[in-house]
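The chain below stands alone and is given in structure tokens; this is the form predicted on its own.
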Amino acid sequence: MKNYLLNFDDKLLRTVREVGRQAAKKKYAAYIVGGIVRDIILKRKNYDLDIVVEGDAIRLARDLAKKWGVKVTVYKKFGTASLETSKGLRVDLATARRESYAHPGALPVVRPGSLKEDLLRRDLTVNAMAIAIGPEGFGRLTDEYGGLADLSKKAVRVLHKNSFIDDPTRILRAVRFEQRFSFKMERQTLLLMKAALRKGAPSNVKPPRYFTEFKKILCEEDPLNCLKRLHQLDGLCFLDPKLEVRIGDVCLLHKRIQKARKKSLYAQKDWWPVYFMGLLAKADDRVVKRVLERFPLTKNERRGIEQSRQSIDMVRSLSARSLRASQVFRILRPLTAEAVLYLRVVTSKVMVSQRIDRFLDRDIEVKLRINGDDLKAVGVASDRRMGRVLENILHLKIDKKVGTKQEELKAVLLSLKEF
């Protein structure tokens, strides 16, 4: 018997052995399941520790939490629990379940079941394997549905013909995994996906749930191939039936994002909203309004998307020849961080790019040494007037016309004559 945990990450190994031992004491069988099994076989790092128990997972989680001296979060309705080890490792435990769907796209009704039934619930065969973590059979692979063979063939395959109908979000997951691993959709799976899309299966899922899965695509290290694949399959229509995505423009945006990310200033930025802005860039205002109303975006994300719609005018303003740093600051400061990023990659003008770089790298961090108390000391009583004076001095500092606190105070006295 091959032990698939021989080269397992040491940080995780101690934890899974302990969970396996505690489960065995209760005569439960415990298994690592899901994406982490796939990644163990592919020799990729993955710290999402999902464990299925043929037994009472909540009871086991509570015992482990007591033993480790940590808190446990219980989801009784689903027979699951989560806890975090003292070393910051999150462990999710679930009672083995089987599921059924009241109607296409509905959330599944789950009941206790066997490991085999639990694996059948999964989206793809490559994500439907398990590794035993109990003392007996530790490291043994359970592969009921051919996941190991599909991994070796680099094939993406669903477990049954109703998979995309039961849960249309699997369309997005199948595309995401196909492109992330450079796999290929198995022929029958591709036919089933195309049929589900023709029938409008995504419309059977509540928009927030479908968008949450779509956002995972936009958060991929390289989402472009996923977007191209979905566009090829007409899988972006869920955003709005009237939305015409110009994939060539998205490709150009992606190329510029990748170039920007090579700079340390942009390496750790959150780029998914920028890709989303790119998808909506040429859409009609009414389409964008429907998208913003339909999907679960924060107020700030909506504002950023609306601001990105003005990118042509803002780039034109930022292109003026004699533009002081403080004037660039006035243009960019009202924008959300994501809208600024969008401007940075949507422009082909080097001067505009440089001005945005300076804003993000230096000017946005400029702080005054003086404050409201200093203004009161020289006779500025009105809060509104204080704000105008401080803003004026900040602009002077951004333009490097003042530096020390004394210079700022001197500038205040001069500013008072203007207001």
Second form
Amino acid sequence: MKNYLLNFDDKLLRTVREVGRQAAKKKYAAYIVGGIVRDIILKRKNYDLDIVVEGDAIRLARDLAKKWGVKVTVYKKFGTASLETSKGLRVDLATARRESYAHPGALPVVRPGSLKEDLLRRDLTVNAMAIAIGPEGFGRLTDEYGGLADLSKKAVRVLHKNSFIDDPTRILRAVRFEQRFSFKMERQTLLLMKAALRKGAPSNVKPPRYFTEFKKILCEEDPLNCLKRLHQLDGLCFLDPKLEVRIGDVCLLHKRIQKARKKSLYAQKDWWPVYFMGLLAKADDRVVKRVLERFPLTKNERRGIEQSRQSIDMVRSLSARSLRASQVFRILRPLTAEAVLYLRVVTSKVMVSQRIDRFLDRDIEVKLRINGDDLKAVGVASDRRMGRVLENILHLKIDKKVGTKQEELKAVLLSLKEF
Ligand code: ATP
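Switch from the form predicted on its own, shown above, to the form predicted in complex with adenosine-5'-triphosphate (ATP) and output its structure.
Shown next: the complete complex, the earlier chain at its head.
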């Protein structure tokens, strides 16, 4: 028997052994499942410990939490529990279950089941494997549906012909894994996917669920190929039936994002909203309004998307020949962080890019040494006037007209004459 955990990460190994031992004490069989198994075989890093037990996962999680002295979060309805080890490792435990769908796209009805049934409810063969972690058979692979063969053939395949109808979010998942690993959609799977899209299957899924999966695409290291693939399959229409995406524009945006990401200033930024802004860039206002209403975006994300629609005007303002740093600051500060990133990558003007870089790198961090108390001491009441005076001094500081606290105070006295 091959031990698939032979070269497993040390920290993870210790944890799964402990979970396996504790499960065995209760006479439960325990396995790691899903993406982490796929990634072990592909020799890719993955720290998402998804564990399935043939037994009561919640009881097991409670035992482990007690033993490790950590908190456990229980989802009784789903028979699942999560805990975090003292080393910050998240462990998700679930009772093996089988699923049935009341109607296409609905959330499945789940009942306890065997490992085999649990694997059968999964999206793709390559995500439907398990590795035993109990003392008996530690490291043994369970591959009921040909996942290993598909991994070596680089094939993306669903487990049964109703898969995309039961759960159309799998369309997005299949595309995501196909592109992430440079795999190829197996012929029958592709036909099933196209048929599901033709039938409009995605409209059976509640928008928040579909969006959660779509967002994962935008968060991929390289979302462009997924977007191109979805576009080619007419699979972007779920965002809105009237949305026409200009994929050429998205390609250009992606190229610029990749370039910006090479700079340390932009390497750690969250770029998914910027891709989303790019997809909506040429849509008319009614379409954007519908999209913003349907999908679970935060207030800030919505605001950013609305701001991104003014990008042409803002780039024009930022292109003015002589513009003080404080004027750039005044244009950019009301924007969300993501709307600023969007501006940074839609513009081809070097001067505008440099101005945005300086704003993010320096000006946004500029702080005054004086505060409200200093203003009160020179007789400014704490009202709107105080805010305006402080704002004025901040602009002077950004333009390097003042530096020390003394200079700031002197500037306060001068601006009091103005306001
Ligand atoms: P990633 O590497 O992006 O984290 P993952 O495969 O770990 O990918 P998750 O979204 O964390 O993806 O899902 C964990 C596992 O749950 C998957 O590997 C798959 O077995 C199963 N799964 C997730 N979503 C679905 C779905 N819609 N239908 C069936 N099975 C699913």
